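Below you'll find only one chain, the form predicted alone, shown as C-alpha cells.
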Amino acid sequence: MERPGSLKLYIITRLLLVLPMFLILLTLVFLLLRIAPGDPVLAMLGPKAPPERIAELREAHGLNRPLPVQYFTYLAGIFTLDLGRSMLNDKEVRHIIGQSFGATLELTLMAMIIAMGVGILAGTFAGRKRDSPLDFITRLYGILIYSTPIFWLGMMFQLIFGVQLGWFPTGGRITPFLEPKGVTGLYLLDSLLTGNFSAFLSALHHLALPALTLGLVISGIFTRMVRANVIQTMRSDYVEAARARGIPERFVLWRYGFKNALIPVVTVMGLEWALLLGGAVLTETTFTWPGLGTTLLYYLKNRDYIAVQGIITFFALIVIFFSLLVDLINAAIDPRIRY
C-alpha cells in the first residue's frame, strides 16, 4: 500500500479525477448547446423549408430523440471517437478537426514560446530590479498588454507591420502553392522534414504576426507572476545563506532564485492553454488563419449543431489533457505538491 503523500499515490488520484472532470465538461457542452435559443435545423434550412426535409434532417442526426437518449448517444460517440457528422456538409467532425487543428496547434505553440520567453525574462529582471524604472515599465507592460483586446492588437500589427511597413503578410498561413507535403499538419515542421526551405520561410513569415499578437497578450500573466515569485524567492532563507557564502549575485539569482520562482509558473501553464485556445479563435479570425477557431466560427454562423458540439468537446479535451500533464510535471519537480 502506498504511503500518504507519495508521488505514485498523487498520480493515481489525479488520473482518477480526470473522469468526473471529463464527464462534467461533456455534460456542460451538451446542455449549453441544447438550451441555446432557436432551432438549429430551421436556422440552417430556413423557415420556408419543406416539413419533410426538416424531419429528415432531425432524424438523420438524432435530434428528434428524447434528450436522455441524445445525451448517452453523445457520450458513447465520444468514447468511440465518433463526434458525429456535420449537418451542413455531411463531413465527419473528427475529419474537420483533423484538417484544421494543425494550424491552431502551430499558432498556439509558437504563441506559448513567445509568451514564456517575453514574460519570464521581463518578470525576472523586474523582480531583480524592484522599484527601479525598469520594474515600473515592466509592471505597466504586464497590466496593459493583458488588458488589450487581442483583435485590436492584431489589427494594429496588421496596419503597422503589414500595410504601412510591408514587412509581414496580413493574413493567410503560407504563400499559395508553397504548401509542404502533409506529414504532421504543422507547416514549419513538415517543410523541414521534406526539405522545403522556401515553404519554411513562407510559413514562418505568415506565422510571425498572429503568434506575436497572441503570445504578447498572454505574456502579461507570466510577467507579473514571475516578478512576484522572484521577489519572494530572493527573500528566502536559502538565498540569504547563498549570499552569506559569498556566491556572486548573478549566480544567486539564476541558480537559486530563478529556478524556484518558476515552479508556480509551471502550474499556471495548464490554465494558459485554455486562454491560448480562446485567444486563438479571435487571432485566427483577425488574420484569416485557417485553424480550428476559424472553423468553429464558420459552423457557428451556419448553426451546425453537431459540428459545433464536436469542436467544443475537442477543445475541452485538450484543456483537460494539458491540465493533467502540467499537474504531473509540477508534482515531479516539486515534492511539496502531494495529497
Given for the second form:
Amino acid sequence: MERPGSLKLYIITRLLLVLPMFLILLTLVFLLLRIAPGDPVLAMLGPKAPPERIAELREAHGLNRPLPVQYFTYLAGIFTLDLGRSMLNDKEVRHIIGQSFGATLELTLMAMIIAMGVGILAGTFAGRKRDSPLDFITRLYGILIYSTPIFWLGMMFQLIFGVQLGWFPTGGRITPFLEPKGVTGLYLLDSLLTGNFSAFLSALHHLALPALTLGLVISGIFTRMVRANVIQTMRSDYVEAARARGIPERFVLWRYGFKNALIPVVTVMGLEWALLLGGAVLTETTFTWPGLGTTLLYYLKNRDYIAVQGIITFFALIVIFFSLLVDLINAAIDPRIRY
Amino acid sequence: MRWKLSYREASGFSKAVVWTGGGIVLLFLLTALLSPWLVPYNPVDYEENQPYTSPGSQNWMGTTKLGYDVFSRLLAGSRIAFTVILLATSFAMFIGLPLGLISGYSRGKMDRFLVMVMDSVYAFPSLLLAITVAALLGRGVVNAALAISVVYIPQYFRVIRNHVLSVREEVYVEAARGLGASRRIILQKYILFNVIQSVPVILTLNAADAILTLAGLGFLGYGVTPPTPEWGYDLSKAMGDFASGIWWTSFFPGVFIVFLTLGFSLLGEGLNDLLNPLLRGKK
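The form predicted together with the partner chain, contrasted with the form predicted alone above:
Everything in the complex follows now, all chains and molecules, and the chain you saw is the first one.
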C-alpha cells in the first residue's frame, strides 16, 4: 500500500483518470463522424456510382454493420493500433499518419522552442519593471500577436522574406532529392544522425519561416503568462525576505523569482499543444508543409471518413499524452500537487 | 451599481483599454451595418473594375485577380463577420450557460459526467474541431457559426459552473433555501443574476477568437459560400498573388482581421479588469 500523497500514487491515479477522458474523446470522434449528414460512401463516390461498388466499399470498411458493432470495432482497433484503411486509396491509416507526423512534430517542436524563448525573455523583462515603456511594449506585443491570423502572418513573411528579399523558400520541407534517410521522420535529426549536412541546412532553411510564424503567434500567450507570474512572484514574501537579507536585485530575480514563475508555464505548455496543433494546420497550408494537418485537410476534402476518423483520433491521443506528461512533470517538481 | 463603482475605482489603464477596444468594435459594427451604402463598388461583381489595379484613387485598396474591389469586399466582409460571431456566441451561450448553471447547482453524478465531457472537448485542438465540424456540415453562414460555437460551449460551461459553485454557498442563497424557495426560483433569482456578470467578458473574448476561427475556416475553404465577401476566404484567394509582387490583395484583409480581433480582445481584457477587482493589482 502506497503512502497517501506519494508521487507514485499520484502517477497511478492520474493514469487511471485519463482513461475516461480518453474514452469520451474517442466516443465523441466516432459520433461526430456518424451523425454528419449524408452517407460517407455516397459522399465519396458521388451519386452516380454503381450500386455494387457502393456495397463493396461499405462491406470492405465495415460500414454496413450496425453502429454498436462499428463502435466496438473502432475501439478495439485503437488498442491494437489498427485505425483501418483509407477508403480513398486503401492505404493503412496508421501508415498515412506515420508518413506525415514527423513533419508536424518537427514544425511544432521548433515553434514551441521559439515561443518559449520569446515568451520567457520578453515576459521576464517586462514583469521585472512593471509599467515601464518596455513593459507597455511587451503587453502590446502580446495582445497584438494574439490577434493576428497565423496564415496572414505567414503570408506576410513569405511576401517580405521569401519574395522581396529572397532569403527563405516559401514552401516545402527540403530541397527535392535531399531528403535524409532515417527513422525519426524529423529531417533535422535524421540528417544530423546520418552526417548529411547539406540536407540539415536545407531542412533548417525551409523550416525557418513556418516555425517562426507558428512560434511567434503562440509566444503572445507565453509572454503574458510569464509576465504575470514574474510580477506575482516578485511580490511574494520569500522574495521580500531575500531582498531584506540584502541579496542584490538581479540575483533575486533569477534565483528566486524566475524559477518559481516558470512552474505555471509548464502547465500552460501542456495546454498550448492543442493550440499549436490547431495552428499547425493553418501554417502547413500556408507553407505547403507536408504534415498531418495538410493530410487531414486532403482526406476531409475527399470525404474519406475512415482516414479522417483515424487522424482525428491520433490528434486526440497526442493531446492527452501531452497533458498527462505535463501533469507528471508538474507533480515531480511541485510536491504540493498530490492526491 | 456594481459596474459604476468598479468603473470609478478602475485604473486609468483599464479604462483606456476598454474605451479603445469598444471604439474599434463600434467602428466595425457601424461599418457592418452601413456597408451596403458605404461600398464604392458592388463587392460581388467583378466586372466593374480592371483586374489587379494597384491601390489608388479609383480603387483605394486595389482590385483582385478577377477584378473585385478589395475595399468594398472588406467593408462588406465585416457584415459577415458580425453575423457569424453573433450567431456563434449566441449558440454557445444558449447551450453552455444553462448546462453550467444546472451542473454547478445540482452537482452529483450528472455534474461529474458533464465536466468530463466538456473538459475533453475543451482539451481538443479547437481549430481542428471547428474545421472537422465545418467540413462535415458544408459551407454557409449558419453552418460556420455552428462549427465555431461547438468550440465555445465548454468555455461558457466551465466559467458559469465554477461561478455557480462559489455562489451557491453564499449566505443569501442559503437563506433563500431555508425560506423554502424552489430550485427554479433560486437558480433564476439568486444565482443566474450573479453569474451572468461573467458573461460579457467570455462573450467578448470569444468573439475575438471567433473572428480568427472564422477567418481560418474561410482560408481553408470551409467558411461561407463564395463569392460572399469573407476576409479569410479572400486571403486564401490572394495566396498566389504575391509571387508577382501584388501585395494589396493579401495585406489589407489581414489588417481588417487584426483590428477587429484586437478591438474585441481589448474590450474583453478591460472588462475583465473592471469586473474582477481582485485581479487589479495595486502597485
